[in-house]
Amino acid sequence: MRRRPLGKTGLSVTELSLGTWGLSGDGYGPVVESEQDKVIDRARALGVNLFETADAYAGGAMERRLGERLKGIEDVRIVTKIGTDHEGAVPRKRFDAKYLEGAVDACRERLGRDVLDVVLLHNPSKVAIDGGEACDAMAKLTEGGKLRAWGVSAGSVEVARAAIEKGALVISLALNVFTAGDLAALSSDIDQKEVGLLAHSVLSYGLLCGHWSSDKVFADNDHRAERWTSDELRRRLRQLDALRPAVGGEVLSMRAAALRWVLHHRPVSSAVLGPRSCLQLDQLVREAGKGPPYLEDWALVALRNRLHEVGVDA
């Protein structure tokens, strides 16, 4: 497994790594806990050193799972995100220092670590990053010594360059061909600040797959069932033929095109991957290729091309 540098934190992780949202039951639906084990064994064999959670997800239980699968297991990273106070009848964010120094202790306890490697703010907006108090907080926590590296899992470009600029040494964005302007709008903070970045989303829940009929229905527990329209479905996958020529030769699928579409951009330092099956992560790990040019110049250009005529920004 190939690896790339987190930014300027010091960590080497792995360019693909195991997020765990999906996996959690939150957002497709349950898994059952056996696969839940199978599949952070899985990511293990297959050499990944990255594993990306929150304590949101299944209220807590995914940290708690991979504080016990990963326990005692040398070089394994582990990002968790905070922000989302879940105590009170309905869920509100909060990046007060006092519920985030709490919140930080907490995951501590849940991952079984002393000191956790990267925390995010978990999706915050730019007036709680601009206040400076949960990015003092974040710093403050760093420096003494219960985190490596804080950062933040950004929503828009706005809250990603606004956290760059209070020091946040990572983000995390979501990344795929049809979100392509926010990197590029993006590219010279993260170089000129040395910010480790993380691609989520990289197959756009499923949609660049390009599995879907255009009637598609999900069901009520899958949160894409409010992600888009049914115009709106309809319209990405109208979108999806401009991937299609990419796959040939070693680009075994429209995943795989989009995922190396992902890989080949520099400042990436790792494609968060969503498998809820390890067959899924299998299928994954294999069609990432065998390291650069994960697409030929031609390709990209090409495929830049057939973006643009489709409406895309790439």
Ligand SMILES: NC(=O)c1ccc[n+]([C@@H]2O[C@H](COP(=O)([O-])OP(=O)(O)OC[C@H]3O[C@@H](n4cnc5c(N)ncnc54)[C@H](OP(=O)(O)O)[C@@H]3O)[C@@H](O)[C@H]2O)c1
Given for the second form:
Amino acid sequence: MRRRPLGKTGLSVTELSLGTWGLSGDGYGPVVESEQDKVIDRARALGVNLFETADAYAGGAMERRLGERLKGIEDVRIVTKIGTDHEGAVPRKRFDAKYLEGAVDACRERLGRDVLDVVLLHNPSKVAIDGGEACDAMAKLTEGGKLRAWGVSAGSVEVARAAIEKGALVISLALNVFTAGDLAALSSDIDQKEVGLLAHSVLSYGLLCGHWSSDKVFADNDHRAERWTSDELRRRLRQLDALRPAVGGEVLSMRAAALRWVLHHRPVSSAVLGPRSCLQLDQLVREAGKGPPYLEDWALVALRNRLHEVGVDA
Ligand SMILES: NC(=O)c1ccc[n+]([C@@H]2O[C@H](COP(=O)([O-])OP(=O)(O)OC[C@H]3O[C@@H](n4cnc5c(N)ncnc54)[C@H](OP(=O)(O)O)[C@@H]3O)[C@@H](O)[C@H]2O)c1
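Since we've got the form predicted on its own here, give me the form predicted in complex with the ligand too.
Up next: the whole complex, starting with the chain shown before.
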């Protein structure tokens, strides 16, 4: 599997990584434990060296599972995220220094690692970043040797930019053909500061696979039931017409086109995949292709024009 530098962290990561939110059962409904294990093992067998998780996924159980499954395997990197306090009756975001220090120690225990590779603040507000306490605490934990690098999982361009300004070495961002403008807005910040970029939600939660009908219904325990109104979903499904013609030749599916589009962006260190089965993982790895060009230049220009025509600023 091809590798890319994770910014200037000194870590070399595979351009495809395994994200574990969907696998944990939290986002899209349950996945049986045996399948969770199989997907993790399969990712290793395929050469994936980067695994992405959060202390919040399955209440910490996903960190523990990764720690056990990946124990003793050399050259495996784990990115985790902190910043959600589950101690009270209702989970709440917390980015004060004391909380973050305790959260890092809890991750070290669950992952079974004295030194964590990368820890990200999990969707902080811009106010939390601007305040400085959270970023200072993460820098201190890094200097103290508990982690190799820190960063921010950012819900907006503004948060990502503020985090880069405060010294974040890694940014995690939703990146897919529908959110292309965000990377365009950030690329000079990322370039200048040599920030590692983890791109997640590359399939726009499965939408970009192009398999859904306009009356698609999601189960109550699937976050997608709340994500789009039925009008918004229908609009997005119509916009998929812009992606459809990208399929052809070595680009075997819309899923492949969507993933290759993410991989062709030079600032991306790794595309964080969200398969919920070995079948899905195998499809994604096979269809990512054998390396640049992921999509031909003419195909990228044509795709950008078609996206513009359907109202997506790419
Ligand atoms: N704040 C953050 O840092 C953050 C935020 C979001 C996600 N992430 C990470 O990134 C990972 C992926 O992101 P995501 O879940 O938001 O979005 P995604 O990768 O765009 O979508 C995942 C969904 O796509 C579908 N899918 C996956 N592989 C497929 C395949 N081969 N064929 C057809 N459908 C396929 C599955 O849906 P079905 O269940 O319908 O099959 C799956 O649940 C997560 O697991 C998480 O670890 C991080």
